[in-house]
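Starting off, we have a lone chain in the form predicted alone, written out as structure tokens.
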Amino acid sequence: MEQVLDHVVFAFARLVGSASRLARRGAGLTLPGRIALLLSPSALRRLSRSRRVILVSGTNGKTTTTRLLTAALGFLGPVVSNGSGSNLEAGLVSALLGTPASRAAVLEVDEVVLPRALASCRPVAVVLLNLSRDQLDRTSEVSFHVARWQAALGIYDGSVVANADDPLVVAAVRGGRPTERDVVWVAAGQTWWGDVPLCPACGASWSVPDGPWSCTGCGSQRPEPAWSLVGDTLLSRSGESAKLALALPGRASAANAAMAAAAAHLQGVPVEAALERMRSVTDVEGRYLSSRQGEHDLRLVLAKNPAGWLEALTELVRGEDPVVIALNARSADGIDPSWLWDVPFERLRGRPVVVTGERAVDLSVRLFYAEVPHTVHPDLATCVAALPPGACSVVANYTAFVQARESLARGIA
């Protein structure tokens, strides 16, 4: 009887999603899941129980890592995923609805949702990327995530693939699993230290490390990694070596690929086979999308919080091309843009910069104090028109990124 009821509920949810898409009321990425959860609150557990599930969570890089891991696991057979980034419970349910239960699933999960997803999905593995400030009006400080992840990992009995270079992730994993049983540590790198001014284990003050981190107060230190990212090469503790050679640019993409490769290897995919499949990924939901618009060659970059902006700016300073920066502060972005003052925009000095978005004035004030000459324009089209012909990077936070991606799809020239 229970299975019959599930079949009816899930069929109805899929039907509603299809109707929504036909009526052009949305992409149907979360509505089917919301309907299914309304009618069956345990829908995520029911849809996951006979699947091989891997969860991917963290503040930055979830969507890219999920896309790369999905590609890598394709070596073993078909994989279902919420690759569009709908990472709350409704998005997870929507991704699983209507797909064969025999298919493996790689699911991106919001940091807040992760403890519930671990309990519902009972995944074979969870990939933990990083923790940093993001949308404080919705999710609170990072210590909140450390405590909740720690409690959830204390109950979860599957494998953990975790970034050894992030002390906050390490604190959560070690707190929940002190013996480090079934934990695969990956030295994926860490460039943003603004959210770890103190040792998360004992509260002692420390300085930003040049190499592997450690605390002189309590002796806590970076775990010995099973996999290490060194430049563009992934090295294993056993001596295995593989060049990434990704189509996706930047250090962050390489770090995401290292985490994905370690997770895929844990599931039986040879590292070189995993990387070969990852190399076919050229953009992730518009991230790093290149677009020719009239006389301009635009590259679209997502940067949603200080850690993400630092990665983006680190890549940008290697060139001299103009930069368009777009900033909104909607619910999906976090309505408080005060984090702008933690971003080292000073790195943009000496190159043409134009700004736009709903919070362009806030951004303009920050750039003024960073001594970065710039102009403000009402939309992406006028920003681009104000620049000389040639290459240009468009860096935007989440909803501004979505708007820019849609504008490029329509053609702004």
The other form holds:
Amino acid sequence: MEQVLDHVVFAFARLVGSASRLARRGAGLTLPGRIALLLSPSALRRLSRSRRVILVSGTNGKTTTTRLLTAALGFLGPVVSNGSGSNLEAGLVSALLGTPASRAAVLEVDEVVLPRALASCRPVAVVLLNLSRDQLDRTSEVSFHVARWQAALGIYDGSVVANADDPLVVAAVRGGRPTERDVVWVAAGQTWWGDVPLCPACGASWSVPDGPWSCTGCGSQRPEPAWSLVGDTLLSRSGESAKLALALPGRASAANAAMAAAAAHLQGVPVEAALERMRSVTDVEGRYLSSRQGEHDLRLVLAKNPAGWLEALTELVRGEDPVVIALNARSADGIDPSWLWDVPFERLRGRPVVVTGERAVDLSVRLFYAEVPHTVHPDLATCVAALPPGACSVVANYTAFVQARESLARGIA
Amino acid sequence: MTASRIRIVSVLPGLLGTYGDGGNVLVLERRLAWRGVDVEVVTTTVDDPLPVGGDLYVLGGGEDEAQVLALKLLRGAGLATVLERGTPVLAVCAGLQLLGSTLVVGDGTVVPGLDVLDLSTGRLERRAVGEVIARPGLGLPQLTGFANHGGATVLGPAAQPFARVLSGPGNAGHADPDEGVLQGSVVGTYLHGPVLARNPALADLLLTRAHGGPLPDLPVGPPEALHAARLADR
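Switching forms now, from the form predicted alone to the form predicted together with its partner chain, please provide the structure.
Then the entire complex follows, led off by the chain already shown.
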């Protein structure tokens, strides 16, 4: 009886979802999920039952890792995913609605929602990327996430694929599962250390290491990784090596691919087959999208917090192209842009910089004190028009990125 | 007497820097350098004793565990001497809390503070989060900033509020009209942004005190535009 009811509820939710899409209402993406949850609060548990689910969470890289892992698992058969980045409960439910339970699912989950999703989906594996400061007004300080992840992992019995180079991820995993049973450690790298001034295990202060981290206070150290990312090569503990050679650029993409390859391997996909499929991913919801607009070649980059910006700057400093920066501070971005002061924008000195967005003035003050000459413009089109013809990078935080992607699709030249 | 070289001491930014407050030190440093004043920033780490000969001390906000370690390191480290000399101090958020008599951390443990300010901090039921506009003392224009704290700070008779809240949360949450604290040479505030990036006049007031005399004006620029923009949001 329960299953018949589910059937009716889920069919209704899907119907409303397609109707809303037809009516071009933007919320159509998660509306079916919201309706299903309203009618059946345990919808996520019911839709996940008897399905192979893998969850992907962390502060940065969720969408890209989810896309890469979805591609890799395609080796075994069709896969469903919330690839559009709708990573709250309604987004997860929407992705699963209307797809056969025989189909595996790769779902990205917001770091706050992860504990609830672990309990509901009972995934075969969870992929834990990294934790760092983000949207401090909406979520919380980083130690809060560590504690919640730890508690959730304590009552979860599936596999864990976790970044060994992030001490906060390691603390959450070791705290939740001290035996480290069914944990696959991946040395995927860690660029941002601003959120780990203290050892998360014992509270001793430590300094940022050049190599694998360790604590002189309690002796905790980086777990021995099963997989290591070294430059563009993925090494296994047993000595095999594979070149990533992704189409997606940047160190962060390589780190995401390393995590995805380890998770795919755990599901039975040979590493080379996983990588081959991941190489065909050229665009993840506009991240690193290249777009020719009149006389300009734009490349779109998402950077929404200090850790993400640090990765973006590391890529950008290799070139000399002009940089467009777009900044908003809506609720999906975090309404306090104080984090701009944790980003070493000084590295952009000497390059043409133009800025826009709803909080362009905050950004302008940051650049002013960084002594990076720049001009402020009302929108992306006027930013680009102010630059000499040729290549440029457009770096934007979340809602500004979505706006930029849409303007590039419409054309700004 | 004016100092020939200003030493700004950035106190444990590795521990007290979660909310971008490190920007306050950069703002102070640049605004002196642009005026041709010789300036040195001394950044302390957990391995350094606190230098007591600085001209201006800056403390920022941080997470609980880091705040507790900062408190331990600063206990008996000479901050009282710094204050007896009347050296200006800017203390933001967790930095403000740890200068008081008591504060609450982690699961509700009450911890003694450095007890150099007449204030104590309890725990709010809900974090105080949001844009703030407030009318300060010291002849300053209206302040803008972003509050984000779980502490409920109450001032004792020897301390005065730094500003009166016009919109947004105060020291002890949304019903409290007091913002920050003034006592002796300390200016304390809950405002991030960072507060000196948002309020260039406050930066210049602290610098004038550290310098011991008036400083030439800087041209009006982006900081003033940001100040005006946030005031206009109200």
